[in-house]
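The chain below stands alone, shown as structure tokens; this is the form predicted alone.
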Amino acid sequence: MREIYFDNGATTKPTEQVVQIMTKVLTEDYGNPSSLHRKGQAAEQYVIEARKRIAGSLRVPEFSIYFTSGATESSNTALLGAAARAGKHRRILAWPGEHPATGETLKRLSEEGFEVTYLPVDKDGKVLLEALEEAVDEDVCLVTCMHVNNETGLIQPIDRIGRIVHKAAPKAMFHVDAVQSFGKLPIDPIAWEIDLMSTSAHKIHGPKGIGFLYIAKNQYIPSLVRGGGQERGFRSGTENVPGIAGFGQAVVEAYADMEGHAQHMQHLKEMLLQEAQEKIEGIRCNGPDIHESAPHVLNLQIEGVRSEVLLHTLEDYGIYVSSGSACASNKPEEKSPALSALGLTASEIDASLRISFSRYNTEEEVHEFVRVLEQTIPMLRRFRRK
């Protein structure tokens, strides 16, 4: 059975070139990059080259890139580090719908005495800049925002947020979760006044277990991992050289034709929605207009069908998507913070499905996916519980 993988927002398949360079590191250039001999120097060169490639893609200094185990570690380190140097400034601003790596860390900071305020958003979940301007002041130590929402594809105006924050609170740090945007959309950390930024390799056809934290020039947060002094003393521990090398290769491939890749995924997204709505009743799009959201994410609400049931039905056909629901909970905000922020009920969230594309998906896969939906949804609606 041919597989159709439409869950690229969760993870992507590493490319052949990524696997090849990682295999070479694992089998030939396996030295410790801290060692002084030739094997160590060969391993260190992979780290140097990957950092150079990543920094070049963002047009930032190489010393601003710190490798981590992934975006969760990067976001935790950024938020906890910013809070650790906050001093008397104890206010934190955020928005509903953040990833748990941010949301759970904010809960911890709230328990430690920080005042965490979630600002309002519009009907699509977009930041209300006027509300931010009213809320931010010199007591704010940290503002955190997701660039592209992982469930709806909503794109936040990061460039404008950074200017507003630093105009009113020059000492505040602005953190951006760029997991779903890095390598897919243009990002300019310096021009957008981003202080801290989290990313992950496995969202752009790189390996799991590797990411980086960007820390702007002239900014500082304390190290949370101490030991041998790797990553210029910021993140100790022997570097994941195969992962770093794979990440560097994935960045080269992602940026080789980023605009072309985005256009291709946008085309597939528009095609899928149009075909599905033409052939199947009761399908609507959650979140922003599909022409204004990230090219790779589409969130559909399918009337009369629980997404978990549909997900497993599609799996029988070799089609992989993801559900927006956490079925152990009846609270919308626990099922899906992003969809809850849009005002969806628990039952509407239960009927929501996320399709996420990669540059390797095809029109034929879209046609087959819609054909299977057309075949299975009427059956599932007939047998749903009353």
Second form
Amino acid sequence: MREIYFDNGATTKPTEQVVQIMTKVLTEDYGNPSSLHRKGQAAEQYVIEARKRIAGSLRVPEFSIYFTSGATESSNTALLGAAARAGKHRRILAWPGEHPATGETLKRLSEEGFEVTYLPVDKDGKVLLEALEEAVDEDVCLVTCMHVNNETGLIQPIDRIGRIVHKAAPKAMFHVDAVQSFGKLPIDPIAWEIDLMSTSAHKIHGPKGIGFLYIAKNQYIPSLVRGGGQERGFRSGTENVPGIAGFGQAVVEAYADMEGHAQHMQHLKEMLLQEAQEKIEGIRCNGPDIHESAPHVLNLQIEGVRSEVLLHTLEDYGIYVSSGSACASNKPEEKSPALSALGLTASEIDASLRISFSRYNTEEEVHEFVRVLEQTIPMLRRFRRK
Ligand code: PLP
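Switching from the form predicted alone: structure of the form predicted together with ligand PLP?
Below, the chain from earlier opens the complete complex, with every other chain and molecule after it.
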């Protein structure tokens, strides 16, 4: 059966070149980068090269890039590290629709006595900059905001937030979860005054279990993982060399034609929404206008259908997507932080489906997907009414 993979917001398929370089590291250049002999040096070379490529793509110094096990570790390290440096400044400003990697860490900090304030948002979930200006003062030690939302594709005005924060609170750190934007949209950490930034390789056709934390020049946070002193003492543990090499390769490929890839995914997204709405009643788009959201994420609300049921029905056709709700709770904010930040009810969240593209998806896949929706949705709606 042919597969249509529209769940690229969850993870992506590693490219052939990524698999090739990782296989070479696993089978030939498997030395420990800390070993003094030739095999160790060969392994170290992959780490040096990947760091150089990643830093080059963001136009930041190589020493700003620290490899981690992925964005969850990066965000934990960033937030807990910023909090550890806070001194008497105990306020944290955040956005209500953060990924649990950030959201759960904020909960922990709140339990530890930090005052965490969630900023008000507009109807699409975008941070209101005037509200930020009002909320930020010298007591703020940390502001955290994700760049592209994984559920709705909303793009936050990251380019403007850093300046507002540092003007009012020069010592506050600005953390960005860039998991869904890195390698897909331009990011300029220096010009945007980002202090800490979390990313992950597996969202851009790299391997799982590898990411990096960007720490701006002149910024310092304490390390969470102590041991052998790898990553210049910041993140101990033998480097995941196959992962790092694969990440470096994925970044090169992502940046080779980032604009072209974005245009292609945007075209598929617009085509899918238009075709689905023409052919099927009761479909609307959750979140921002699709011309303003990230090119790879489309969130649909399908009247009268539980998306979890639709997801499993689509699976029988070899089609993979995500449902809006990640758990069985009846509370909207527990079901989906981003959709609940838009004011959706629990049942609207249950009817929401996330379709997320990669540069390798095709128009033919979109046509086929809509054909399958046309067949299955009326059937599921009838079934629901009984
Ligand atoms: N932040 C966002 C926006 C994500 O989409 C994800 C992955 O789903 C993460 C953080 C966590 O990334 P990782 O899987 O690398 O820990």
